[in-house]
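So this first bit is one chain, no partners, the form predicted alone, shown in structure tokens.
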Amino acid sequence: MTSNPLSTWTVDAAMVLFNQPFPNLLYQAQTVHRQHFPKASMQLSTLLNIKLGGCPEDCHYCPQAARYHTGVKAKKLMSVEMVRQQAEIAKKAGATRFCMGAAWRELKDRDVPAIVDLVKEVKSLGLESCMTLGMLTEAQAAALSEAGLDYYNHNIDTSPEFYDKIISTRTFSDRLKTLERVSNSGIKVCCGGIVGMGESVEDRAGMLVVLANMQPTIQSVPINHLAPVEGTPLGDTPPIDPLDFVRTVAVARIMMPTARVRLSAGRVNMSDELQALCFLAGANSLHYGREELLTTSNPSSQKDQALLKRLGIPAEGSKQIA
């Protein structure tokens, strides 16, 4: 995946958005949102950790890194039967996309057949499929594409300038190479980042500029709020101002008007009012249906259903919420 040569987004232009008065920014974001999503529905994705812990990377936010003492014990890859069972539960709860994550630095060739089987099983249930497995080779991306994988998630996490403050075991360019291989294979890209890791507003702008300038245009953008975990280098990081998080969502909506902007990690610590502001700012996708996102807590599906019902936001492709 390469930068879009037709895009005019720069950090300076993004900062103009960030620096607007809050009401003006939300008005602009909601205007853009309604132009591209007039029905204002919520896309629901369920995320399952199919291979827990033991990762050799040093991502400072991640409790699955083997080098950190977080109480996470490594487990083997889940069986097809176990994954199918969880996918069926997710579909029944109203999810339309099923995302599977493995704590690997990169996908090993020996694991490709098992991953292909998981993709086919999820697809057989009529769900969109998504995987996040670390770095991929061209051949591995091609195999996943042939299996029918709809989306591949590989977040850039933060700006190029702040990246090495968070991760040293792979480079920002490594991330971009995997994204390019995914895109070239025909799989749709899911790519976002994390807010609240000690980065500056300029770093948030820089992250969004990279995402917005990608070509082809990405259609799935998870915005994660750091969920600090004791034992990781970011375990005692103070939370950012909630309105700064909303600003990031709003700027993402304006810069990527056709994308599903997903609220992902950290929602369990958000009030209903904060989430409602994020929806007003243009977030229209949730990681939903499991009370755990990989290893951190997530709101229950019942709580999410109640909130969406109160707000009058229907779930995309489902009659579960009305």
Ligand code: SAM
Second form
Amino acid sequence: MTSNPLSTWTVDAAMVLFNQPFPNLLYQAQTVHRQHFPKASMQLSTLLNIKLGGCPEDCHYCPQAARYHTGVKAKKLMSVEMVRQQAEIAKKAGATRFCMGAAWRELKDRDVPAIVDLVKEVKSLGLESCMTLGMLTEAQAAALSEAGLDYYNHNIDTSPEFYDKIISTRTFSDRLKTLERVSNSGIKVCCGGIVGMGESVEDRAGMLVVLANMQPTIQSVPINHLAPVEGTPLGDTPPIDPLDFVRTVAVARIMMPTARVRLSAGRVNMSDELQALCFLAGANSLHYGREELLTTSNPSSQKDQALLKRLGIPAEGSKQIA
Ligand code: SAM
Ligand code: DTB
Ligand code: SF4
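Let me have the form predicted in complex with S-adenosylmethionine next, following on from the form predicted alone.
Now the full complex is given, and it begins with the chain already shown.
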């Protein structure tokens, strides 16, 4: 994964998008959205935490970092039976992708066989598979690709400039190296970031520029709203103007017109109306199906289904036509 020499995205160009009047920005984002997704649909991914807590990293937002006192108790890697059970529930609830996350700095070679088994189990149910396990070596990426892993999630989290205010135990370029290994192995990249950590609008623009300039073009982009957790350094970060979150989604849609842009963390604090605005701005994927993400809360599948029904947006792969 490298920067795209053909891409024209610059921070200045992204800032022009951000600084438009809100209605103009939404109109532009919705126009781009409809060109690339003529039928409304929502991609639904279910997320499961397969290895809770005890992480040695210092990501200032993260309740699973061992060094912060957040009440999260470290657990061992989940069994294949437990993961299968959760994946079956996810499939029944209408998800098409099953994402598994581990609170690891990096994948250890000794855990590769167990991870490969999990990928195969999820694939055998006919679900797309996604893993997020921290940094990978080339050989580990090849092993996951061989097992049939469809996506690997590894977020850049924020702009290159703001990154070291949030994480000191690994660098922005470490993140890019793993993304490049993932991409070279043939696994599709899922990469995004977090909004609301005290970053400037220029930082949001800078993050989206890095994402939009990646080659090959990324097709899976989670935009998280910081879920502030007591005990983490960002635990009392004041909330941002919700309309600024919508703006970030809209600019992501315009800069990455073909990607599924996913709402993930922080959705439990968003009203139906705010989420509807995010969908209008171009969000067309959700972390859905379990009332918890990794450690924080997520809306129930019933609540999400009711919202999608109210808005007339069918789940991707369902028979209903918008
Ligand atoms: N340990 C692996 C890693 O960091 O790459 C995988 C799991 S990690 C928890 C996955 C992503 O979740 C992070 O990169 C970050 O973008 C997001 N995340 C974690 N805690 C969050 C929070 N409190 N609010 C919003 N997003 C969060
Ligand atoms: C992503 O971008 N968001 C998900 C997934 N990738 C792994 C994680 C959100 C975590 C929110 C905080 C928590 O629940 O601990
Ligand atoms: Fe560890 Fe990932 Fe949390 Fe960072 S975001 S502390 S790497 S689990």
